[in-house]
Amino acid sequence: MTEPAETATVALSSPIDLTTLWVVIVFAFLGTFLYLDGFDFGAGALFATRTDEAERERILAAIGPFWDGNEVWLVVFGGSLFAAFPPLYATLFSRHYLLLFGVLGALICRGLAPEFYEQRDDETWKRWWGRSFVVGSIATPLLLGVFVGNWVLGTTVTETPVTVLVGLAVVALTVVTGGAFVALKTDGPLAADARTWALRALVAYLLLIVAVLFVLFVRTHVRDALIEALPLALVAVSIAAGGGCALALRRERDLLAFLAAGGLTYALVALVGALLYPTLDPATGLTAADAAISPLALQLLTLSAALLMPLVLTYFAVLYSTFSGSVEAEGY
C-alpha cells in the first residue's frame, strides 16, 4: 500500500500546476458548450422571426445533426467541475438549484420541440411546438447567464438586476453566433436576415457587457480583479473579435463571422474565469487550491482526460466535416 509520503512525492513530481490547469480546462469546457450549443440557441431564437415554413424547416435542418452532441459539453463541464473541484460543485450548484432546474427544463423544451414539430402536419401542433422551441432556446442561455453572474458576484439569491443583465448578454451572444451559423448554412433572404439579426444582437451584446463591466467596476473585490493585465487583455480581445465579427457579417464572410463569434464567446468565459481565480467561489471564499482533489487524484484525472479528449475531438471533427456545406429544407 502506498504511504502518504510516497503519494505526496509522486504528486509533487508533476512539472505543471495541475490545479490551475484544471481551472482552465473546466472553463474551456464551459466556453465550448456556450459556443457550440450557443449557435443552436441562437438559431432557435431566429426561428421566431420566420413565418415561412420552408425557412423554418431549413433552420431546424441546419442545427439538426449537431445540437444533441453540442449539448453534451454542458454535462462535460458539470462532470469536470465535480471531478476536479467537488466542494465547489457542491456549494455552487446547491446554492442555485432553482436556476439549474430551470436550465434543465428549458433544455428539455428545446430538445423535444424539434422532434415533435415534425410529427404532425397540423398548424396548431406546429405553432405550439415552435413556441416551445423558441422559449427553450432563449430561456436556457438567459438562466445560464444569470447563474454565471451569481457565481461571479457571489450572490446567494436566484437573480439580481446585474445578473439578469448578464443573462441577457448571453442571450444576445447566442443570437450573434446563431445568426452567423444560419447565414453560413443557408442563402437568400434567410441568410441576409440572419446577418442583420446577428449584427443587431452584436450591438446589444456589447452594450450589455459594457453595462455589466461598469457595475462590476464599482464593486470593490471585482474592480481590483478587472484592472489586472489578463482581464484587460480579454476585454481587448472581445472588442477586436466584436469588430471582426461585425466586419465579416457586413461583407458576408459568414465563416469568419462564425469564428469571430467564437472568439467573443471564449473571451467572455475566460474573463469570468480570470475574475474568479484563484477564489473560485466568492460567496464562501473557497479557492481553487482548497477545492481541488488530492494531487495524485488530479494527476489520474489529467491522464484520463488526455486519453479521452482526442476521441471526443475526433468525433466532433468527423461530425462537422460530414455535415459541412449548405442545407436545404429536407436536410444536408
Second form
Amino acid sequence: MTEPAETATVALSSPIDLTTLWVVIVFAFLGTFLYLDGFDFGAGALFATRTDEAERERILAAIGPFWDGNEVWLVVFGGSLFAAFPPLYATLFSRHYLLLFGVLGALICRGLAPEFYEQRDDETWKRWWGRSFVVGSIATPLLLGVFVGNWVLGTTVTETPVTVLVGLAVVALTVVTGGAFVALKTDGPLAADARTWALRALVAYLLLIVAVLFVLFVRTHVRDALIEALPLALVAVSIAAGGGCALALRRERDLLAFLAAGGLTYALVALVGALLYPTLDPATGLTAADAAISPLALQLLTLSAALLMPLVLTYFAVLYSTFSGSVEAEGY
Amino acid sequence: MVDPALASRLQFALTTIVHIIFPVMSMGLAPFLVYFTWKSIRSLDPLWERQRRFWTRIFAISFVVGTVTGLVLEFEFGTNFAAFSTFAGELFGGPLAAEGMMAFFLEATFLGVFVFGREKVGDALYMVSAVAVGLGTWLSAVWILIANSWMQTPRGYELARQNGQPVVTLVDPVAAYFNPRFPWMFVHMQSAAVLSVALFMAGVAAYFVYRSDRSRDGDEPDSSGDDGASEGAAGTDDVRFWRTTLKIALVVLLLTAPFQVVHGDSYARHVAETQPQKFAAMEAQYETEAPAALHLIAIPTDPSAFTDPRAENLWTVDIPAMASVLASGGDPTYEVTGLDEFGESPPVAIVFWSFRAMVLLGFWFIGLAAWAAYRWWRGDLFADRRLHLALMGSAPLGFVAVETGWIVTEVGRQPWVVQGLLKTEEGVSPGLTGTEATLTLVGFALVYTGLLVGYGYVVRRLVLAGPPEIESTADSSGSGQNPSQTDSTTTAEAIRDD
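The form predicted in complex with its partner chain is what I want next, because the block you gave corresponds to the form predicted alone; please supply it.
Then the entire complex follows, led off by the chain already shown.
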C-alpha cells in the first residue's frame, strides 16, 4: 500500500495547507490554556502568600467564574492534537506517561480544591484544601512545562535539568499572569502585593528563559532552528512584552500588564511551535505531514472549528464581560 | 508488577466507572435546572428559586469532579492505548475534539454565569445560561456516544497504512458518525441519566418528607400539601419544598422508567442484529439454537468453575424460546447465534449478570413508580412510610443501573476494542512498562477512592443542609416589583399551584 505518500502530497498541494493550519491551531489552544488557566494557577500560587481569610476568599472569588471555562482549553488542546495528529498524540502521551499522570493528579488537586474549600468552615478542612489548591496550582504548570520541554528537545526520560528549568519558567509565567489578574480584580494591599509578586516572577521568568536559551544554544540542531527569523522575532516580542509588563505593573496599569503577560505566553508557545515545525516530534522524527489525518477528515475538522470557534469566543466574551468588575471583599 | 495491558484495562475500567457518575448527575439534573430556572423567573413564589439554588450546588460540584475525571479519560487514550489511538485516531479523535469545541466550552463558560452570575445578569441572559449549560451537557453526550458507538458498529472507514502502521481512514463521515448504534445509545443513555437523577431526587425528598412526618405526630390523616400552611414556620416551607420535589421527581420517574424498559427491549434486538456476539454473551448463549431459551439464572455446574467467567457447562433456569422471542421481537423459532461461532468470548458471566441486574433494576423502577403513583392517586403519597423508605433505598440505584449497562456495553464487546477491527490488547501502548502502569493503577485506586468519599461527603452535607433560605437579594435580579420576603411568601401561598 502506498497510502502515506499520497496523503502527504495532497495535504501539501491543497490551496491552504491545512496541516500547517492545524499545527497553528493546536498551539493556539495550548497557548490560550496557558494564558487563561495560567492566571488561575498564578492566583493559586499567590493564595499561598496570603494568611488573611478574607483575602484568600477574594482570590478565590476573582477566579471562581472563569476556571471551568479556562480549563476546557486544555481539553481541546488534547482533543485537537488527538484529532489532527493521532500518531503524535499517541507517541507523545505514552512516552511521557508518568509526567502526564502527574499533570492529571495536580489538576485534580487544583480543580477540586476551591469547590471543597468553601464547604466547611473549620480550620483543618480549609488548611488542607488550601494546600491542595496551592500545590495543584504550582505543580500543574511545572509538570506541563517539563512535558513541553521534553517534547521540544526530544527527551525520552521523565525530566532533565533543562526541562525542569522550562517547567519553572512556566510556573513563573503563570505567577506574572495571575499577579496581574489578581491586581486587576482587587485593590488595597492584596493588589499591591500581587503586583510585587508579578514583577518578581517576571524577572525570574526572563532569567530562566535566558538560561534555557543559553543551554539550547549549545545544542547545534536547536541553535540552527533558533537563528531563523521567526524564533528571533518571537524572542524580540518576549523582550518587548516583558518590558511592557514590567512598566505596566509599576504604574499600576493592571489590564495592560495582564495583556502583556498574554503576549509573553503566546510568544513562548509560538516559539515552541516554531522550534518544532515541520517536525512535530524530534524524538521520533515524526513530521506534521506524516502525523496528519487524511485530507477529508482534516477538512471536516477544519470546517467544524471554523463554525464553532467564533461561537466559543462569543461565550468567553459573555463570561468575561459579565464578571468584568473587581470583586468585593465579601467573597463568593 | 501487573502486566501493562491488564493494568491499562483495569485502570481504564476504574476511571470510567468512577467518571460516569458525574456526567450522569449533571446530564440528569440539567433539565430540572432549566425548569426550576424558568419557574423562578416566571413565578414570584420563592420555592422555585430555592429549588434552583439547592440543585445548582449539587450540579456545580458534580460538574467539577466530572471535568477532572473526564480529562483523565481523554489522556488515557494517548498514555495507555497509544496503539488504539494511532489506529483509530482519524475517526475517534474528531468527535472528542468536537465535544470540546461544541459542548464543553458552552457548558463550562455558561456555568460560570449560571453559578456566580444571578445578580449580575438579567433574567433573559440568566435563562439563556441555564439552557446553554444543559444543552452543553447533552451535546457532550452526543459526541462521546458518537465516538463510542463507532467502536461498537464501525462504519464509514477504510483500512489503510500510515507510516507503515495499519490505520482506519475516514471515507464517509455520515456513515461513520451516524452509525447504526448511535441513536440507540444516545436515547438510552439520556433517558437513564434523567431517570437516575429523578430517583436520586425522589429519594432525597422522601427522606425529608419521612423525617418531617416523624418529627410531627407521624399519624396525620390529611397530608395532601395544604396542611403545612397553617403552621407558618420556616420548617413548613421546607416541607412544601420537599413535597414539590418529590412530586416533580415522581412525574419524571413515571415517564422515564417504563420508557427505559420498552426502549431497552428494542435496543437489545438491535444489538442481536448488529453485535450478535455481545447478545450471545448477554444471554450466556454458547451454542447457536432455534428456538433458544432465555436463561433467568445460569450457574456453572462445576463449583470449581465459579471463578471462571467463561465457564461453559451451566445449570440454568429457563423460559423456553424466550431468547428467540426477545431477539426477534416475537418469533419463538428465531435462531439465536451462539458464542461458539466467534472464537474468543468476552467474560460471559460478567456480561450476563450485569445485564440481569440492569433489567431487574429497570423493572423495580417501574414498580416503584407505579406504587408511588397509586399512593398519589389515593391522596396518601406523603403518608406511606414504606414507600418513603423504598424511595430512599432506591436513590443510588439509577446510577447502579447505568454502571451495569455500561459494563454490558463495554465488556460485552471484548476481546474487541473496535468491533471486528482491533482487539483491546493490541491497542495498548507498546512502550508501556508494567511498573509505570501498576504505579498509576494503584495511584488511581487510592485517589479515586478518596474522590468518591469526598464527593459523597460533600453531596451529603449539601443535602442535609437543606434548601437555602432566600434573602431579599432576589429583588435586584430584574423581577421588577418583587416585594420583601414575607410578602412574597404570602403571594406564594395565593398562587401555589398544587
